[in-house]
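Single chain ahead, written as structure tokens, the form predicted on its own.
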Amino acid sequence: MDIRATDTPLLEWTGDGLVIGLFEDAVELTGELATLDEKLAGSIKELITEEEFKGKQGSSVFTRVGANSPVRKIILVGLGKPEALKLDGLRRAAATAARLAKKQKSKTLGISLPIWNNDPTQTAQAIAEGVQLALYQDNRFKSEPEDKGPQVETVDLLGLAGQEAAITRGNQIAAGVFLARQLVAAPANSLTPITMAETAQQIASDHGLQIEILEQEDCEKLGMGAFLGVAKASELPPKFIHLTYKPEGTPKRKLAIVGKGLTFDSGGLNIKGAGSGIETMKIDMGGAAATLGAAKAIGQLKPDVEVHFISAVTENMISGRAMHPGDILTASNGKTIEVNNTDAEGRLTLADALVFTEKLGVDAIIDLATLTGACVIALGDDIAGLFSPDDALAKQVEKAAEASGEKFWRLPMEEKYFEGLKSGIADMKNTGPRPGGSITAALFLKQFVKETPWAHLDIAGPVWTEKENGYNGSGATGFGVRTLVNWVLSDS
């Protein structure tokens, strides 16, 4: 697919669908729109009124023209009040246009929205972004697509001459998306330790990054006992990925992403049971596979931002190598750590990555992980949780969210529930009381970070999605990717 920024004027433009963002409450036709109205024989004014189009926000119509008109079809899409308009608001105008347009089969597409904020680049970009999010499609793992039909070939961007250059970074972006989509797609069969490796070797050789594989022996060499005893039950090697980005020259920041990458969770010993979801735990790499992910956005756009990108890989199997419940690790810190649930295993993974990433000098970490059911409960599925002792890294976590559109939450890092994780015979358990189970959590991760800024994201509940929603179809949606990129970015 081909999208492309031009000068055509509205009035000219001539293709399969025509798509016109209007606002609520807005959608009389005037200037330009009555001249097109005209030209296309009453087409939009009857569409609206016969459809009562209110240009209610998400809200979409459609009609075909006349057989000798120079535009097939006309694509509504609201975009809900003026006011209101947010980045992400054309974002997702966009992508409900190209998922119309390509039901209704059109092959050539011209895009009408209005510039956000009087900034044509970032419009550029957000729209950019919603029409290739929305027409992902992945059929990897199916003996012949179910769509068969005519696919969008070309975009056009109309108003948006000039704007090549953010097209591409929307692009970019996108297929860094695309690929944590894939990672999280993909079953633990396809997706394992060796091949998650062998993915961040193949962006490292792609991009320019450095690359660095740590194996079991080296991990051991640096005491990282709570990722090993994790990862010793599983027949397949962990893989500790710590990947590179450095610009040319002097870089401004030296920042890192820490992933959590288990690429299958049974839970161990306390295996998840019946109504668990168990089947579903292909899914908790997601961390890692948005890690990823950015790394490929972030190989591609090269800001003068130097970036890490480390994730402990295993699997949390049963075997009679498993860690028991009652026992105890050691993490690479020296802090021991009294496993009274073998189903807290991400945690254990990210306290050694944790350690391994703050002795690399940088200046602000995030982690993110599908780390607790709690923060689902709490939040609901398209909400993540944000937990930060750091206000000014929280702060801009929340403004590079709200530049991707995707969705966090602050919630707060209460100190005396630690007093949960105490342990009698050990520095500390891995799980608290199930109260605040996510807050617990993320205390767990701050005692393996010592003076570095530091964010968590728990992203359990938006990293996979039974229905559409916005610009994700039913799946892996690749959360995580674009707020992490907005992130580095906005440090360049």
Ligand code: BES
Given for the second form:
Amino acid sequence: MDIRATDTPLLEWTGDGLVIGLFEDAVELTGELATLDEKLAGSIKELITEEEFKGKQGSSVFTRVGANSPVRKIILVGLGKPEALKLDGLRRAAATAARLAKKQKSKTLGISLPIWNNDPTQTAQAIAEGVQLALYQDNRFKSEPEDKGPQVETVDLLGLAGQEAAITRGNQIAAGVFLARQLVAAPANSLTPITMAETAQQIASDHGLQIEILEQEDCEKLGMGAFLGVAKASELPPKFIHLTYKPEGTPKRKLAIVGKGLTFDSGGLNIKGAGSGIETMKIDMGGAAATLGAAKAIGQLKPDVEVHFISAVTENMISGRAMHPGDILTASNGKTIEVNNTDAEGRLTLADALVFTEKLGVDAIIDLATLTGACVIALGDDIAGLFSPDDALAKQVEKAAEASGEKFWRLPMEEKYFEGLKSGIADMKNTGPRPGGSITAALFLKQFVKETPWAHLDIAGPVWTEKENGYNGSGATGFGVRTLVNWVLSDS
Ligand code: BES
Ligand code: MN
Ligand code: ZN
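Since we've got the form predicted on its own here, give me the form predicted together with the named molecule too.
Then the entire complex follows, led off by the chain already shown.
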């Protein structure tokens, strides 16, 4: 699919589907739109009246226009109240329109949406992202593709001439999101620590990143007892992935992104029971998927920032070699952990990944993890938890998230709750009481970051969606990639 910036006026555009965005309670046609309506024999006005279209955010209607018309279908999308329009509103409107156009078998699409905040660049990028993300289809595991038939081939962004670079950026970010979605959607018999490492190799060779894969023996030498404790029961070798993007010249900043990479989480000997969602636990590498998705996007966007992408990848399985509940593990910073629950495995793998990362001497670290069911209980399926002892970094993440349309809510790192992790025999236990479970998980991770500004994103809810939602189809969302990319590209 080709998304193009065009200077073709609205009145002269010809093609299969013309998308027009209208604000709420401002659907009377004036100016260019009135002229277009006349040209189309009043069909826009008729559509608005007949469908009682009010321009409500998320609403859409369409109609076929006369056979000899230069435009075959008109698609109207509601934008809500003008003062409430956010950049993400345009991304969603573009997504709604693109989905509808695809259902209507439109091959050529023209999109006319208002420019947000006098910023044609951000507008063009957001629309490109919305169209791409909405039209994504994953047929890898189907013997027959479900979306045979005409596809959207060209999309013209009207009124956005000269915004080619912004569209390219949108496409590159979407490619990162697609990779994250594919990785999360792939089942555990297809996506393993080995294939995950191969994917990282591929990103490195496609986009010129440096790569280092630490094998089990390398991790042993570094004393990564927490990560290796989790990996012990698996028949598959663990892989510790470290990708590095280095810009030409001196980088403005050095950053690191760390993702939880459990290609499957059975719970270990504290095995997940019936009703626990064990059959969905292929998604437990959603943090690593966002990390690699961001690496793919950053490798193409080429900012003046050095970025390290890290994941300790393994499965959490059961076998005669499995760690026992009650085992004491020693992490690579020397701290000892009493494993009172083998299902709290993500924090064990992240502990060694964070220690490794801090030694790189970066300016800031963000980790992403499908870490706790407790976070889903607290914030629901659409909102990720944001934890950070560093207010400035937390603000940076919130700002990056705002432009991306991904939702985060900051939760407190209440030090007092660390008491719940006190162990009588080791430095700490890996789980505390059920209340505040996502907070104690964050406090556990904090034990493995000494002084580098650090934020932890608990993405257990938003990595996956059951129902179609905005630019996400049902299934893997690729959550996190867009916020990470915005964070890396931001000046602060
Ligand atoms: N991978 C899970 C968390 C999870 C739950 C992700 C639901 C996505 C959806 C994690 O490893 C886990 O099992 N956490 C336990 C922690 C508990 C044992 C303290 C949980 O949340 O129940
Ligand atoms: Mn678990
Ligand atoms: Zn897990």
